[in-house]
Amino acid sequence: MTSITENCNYSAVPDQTHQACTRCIMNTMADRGISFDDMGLCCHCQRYDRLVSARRLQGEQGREALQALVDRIKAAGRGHEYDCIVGVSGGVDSTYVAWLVKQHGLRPLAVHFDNGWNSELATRNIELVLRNLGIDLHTHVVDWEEFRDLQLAFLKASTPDGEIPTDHAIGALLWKQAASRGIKYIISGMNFATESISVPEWSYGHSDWRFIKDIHRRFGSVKLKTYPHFSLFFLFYANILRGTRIVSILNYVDYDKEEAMTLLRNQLGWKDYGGKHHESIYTRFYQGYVLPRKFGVDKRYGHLSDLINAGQISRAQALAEMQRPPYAEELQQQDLAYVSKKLRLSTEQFAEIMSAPVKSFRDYRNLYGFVQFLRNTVNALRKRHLYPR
């Protein structure tokens, strides 16, 4: 899970003067809480510079640390059928992680959360890649009526957090599969190089079950009997009492997205989706249609700025990409029709959702302050080398 930016001021009154970062493409229109130093460098880039040497281990240092990690995972997994869990979506990051752990002789169980929105290509990629790698797959198929009701509740809540029902359930599924199988390590595809920027006003609630419950209480109607979820108390149990760890293995290698995609295409037959997280029809639609049109949020600002900081694209390339639509207009209209039909929304009902006043997670019950306290505690332990990455 990407940590919330630590030195952008999201409690201050936004400065309405337009300003863009001198290195990345983040600006005051994309992020209202952004701030800049005297040289025009934004708080996201400042945070990246401050933390990159601790979060990314490259070259020989990375290889040595990765081998030590692999040895720990193997030791912890002795006597079990699997020694780690890998969440798979069919996207480039999780697919590369699956390839990487097999290269290091680990025995992963792949876990997939089927929320009913997989593209045909995503299903094909998952099946083909795991078969070629010889990795077993556990798929959790969500109860559609429950999940539809929760997704609709988030749309009606009018916050930009519409992907939280999926993200939270994925986390819950990984943690609970690890607990039930006695597995100590969950290998994550999150990485600091290409996913360091996170803005609370873009999306909040990945670990906040109180927030999710409150939105469903206000706008939902179907009881969530089987929806995978977890509380912060469960995280305490899993992390502290059971010693289960989420490890961002891509932070131990020189991870380049374009090189990774080339490898996956050539060795495993994987095919690209044409956009970040486009393996999910709903995510493609939500990030490329709903967020920009209703909330004025275009997550490409963060994604491309991360790649600039990682040295994988130039600022000019990122700005050129931002001149294009999030994805093809014709496909946006196809997705609009498909999503509306699948959620059983009329044209008028969807238009009403899109025109409703914008709200924030702060308008609902949440554990934001406590979550921040926990993040700061974990970061402090990391600095003292008491808590592994």
Contents of the next structure:
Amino acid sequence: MTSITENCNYSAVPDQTHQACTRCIMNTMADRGISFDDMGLCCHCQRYDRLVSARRLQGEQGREALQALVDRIKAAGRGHEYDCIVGVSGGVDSTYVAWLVKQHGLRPLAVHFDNGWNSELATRNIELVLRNLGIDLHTHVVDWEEFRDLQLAFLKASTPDGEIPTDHAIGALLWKQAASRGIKYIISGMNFATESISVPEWSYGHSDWRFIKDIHRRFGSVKLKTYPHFSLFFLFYANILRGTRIVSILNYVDYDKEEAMTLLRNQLGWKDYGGKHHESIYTRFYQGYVLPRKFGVDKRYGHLSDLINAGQISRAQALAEMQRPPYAEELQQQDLAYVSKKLRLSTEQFAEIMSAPVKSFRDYRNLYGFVQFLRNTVNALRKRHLYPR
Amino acid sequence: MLHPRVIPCLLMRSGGLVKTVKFKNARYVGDPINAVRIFNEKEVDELVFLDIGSAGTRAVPDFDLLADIASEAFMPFSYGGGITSIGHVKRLYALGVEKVVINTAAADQPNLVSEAAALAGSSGVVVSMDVRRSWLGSYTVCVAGGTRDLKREPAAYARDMEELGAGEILLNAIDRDGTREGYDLELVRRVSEAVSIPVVVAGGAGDLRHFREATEAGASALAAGSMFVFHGKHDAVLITYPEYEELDRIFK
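Given the form predicted alone above, what does the protein look like in the form predicted in complex with the partner chain?
Next comes the full complex, and the chain you just saw is listed first.
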């Protein structure tokens, strides 16, 4: 879980003068609520500097903490078939987690959410990696008619949260698999080093079922019967009563994306997609086409800035990358045709969606305040080492 | 292609993909359009789609969905399910379906097989036969999704279909469907010996050795469902297809 950027003032009137951070590439256009200190360092970098030592352990310290954690996970798994769950998408983070978990002698169950948008490369990567590592797989295939209806409802709701139906279901699936199989640990691929920047206006709702339900009630038409979801009450049950824990294991190792990819390619036959989360065709299209064109959101600003802070690329490299389109124009057009076909939208209907006025999650029922309270609580517990990183 | 054709055989019901065991307990496995797209990129030899929702009912093919599927499919693509008239056959060819698969209608109105063959040539017409084995070991051909027993011996039935103009037989063993225990080799042998047209076998494939066994028993091509959609001990849904080199090795 990432926490909101406490330093940034999101009620501020957008700054008319364009300003970019002196260290990363975040700027007033990418994030309207951004603020800078006297040295020109943005609030995201300030937050990074403040939290990095608490959230991320490196070198010897990390190895020791990880070993202690592995021992706890093994102890909790005794007598069960598996001692942890890893969510797999075929992408680099989750694949590296699967590899790392096996390296430490854990017995993971891989869980995959199939939302009908897998690329061939995603299925191939999952197959190869799990076979080579000897990891069992559980897949949940969502009913396409339900899921299509929900994705379409989010597009019509006109908020930049079009990937929430997938993100929420993945969360629900992991929590529920853990509960039903008596597994205490969910190992996540989230990591502070390369995923620390989060701008609330870019996306909201991962754990807000009230928000999802409200959008579906207003814009959907197919009853959600099998769509995996959870309430905050269930989260309370799973976390507090059952004691299930999410562990971002990559925060315990010196996670370098390039190195990880090389290792996975060489050892497991894994292949690269060329973009973050491009293992899903819809995610590629949503992040590379819908978000920039309709909402003026380009998540690459955040991803690349994270990599700068993690010391994995230079600012110049990141700026050069931003000169390129989010992904190949030709592929964008192919995806547009394919997405329209799958969602059964005509060219005109899709254009209408793209030109509809932009809204925010605040225009719908939500539990924003409460969700933030929970996130801050977890982060406070993390600081006191009462919750895994 | 140097090795025998290896063909994913996908079942549809109400627009979704399903997989059955012995023609029962259909389990939902996803959206057909995405599956076709993945198989496309895996460069499969051919693809067979069978709409089992229409078996034994009067439902007609879902032409809109088939148009979307056909537009994503770059491999030879066969369709069966609810085909009861030459009009259906014409429309399917027009959509880009390369072969029509006729099952129940081949028994009820054999002329349809001849008419379809006259329209597009035998190579575009597949007659599919679902065969059940009795506990005494005798075989009979069933139609309407395995619910109606024709009390016909499979080899003789297949010969009749060849004479009517079928260019290919899709031979499905009901008792092996979804079991992954291997094809019914005795059945494969009998039917392939009886006809000179290609016999595509289905029902029971679980691993690559089964392909080899079936070709040795006379099969011209191998169809499989579960093997290409399920993975591992939890039967996780995951679309897979063997690498070209793996197939070469098994058929060498």
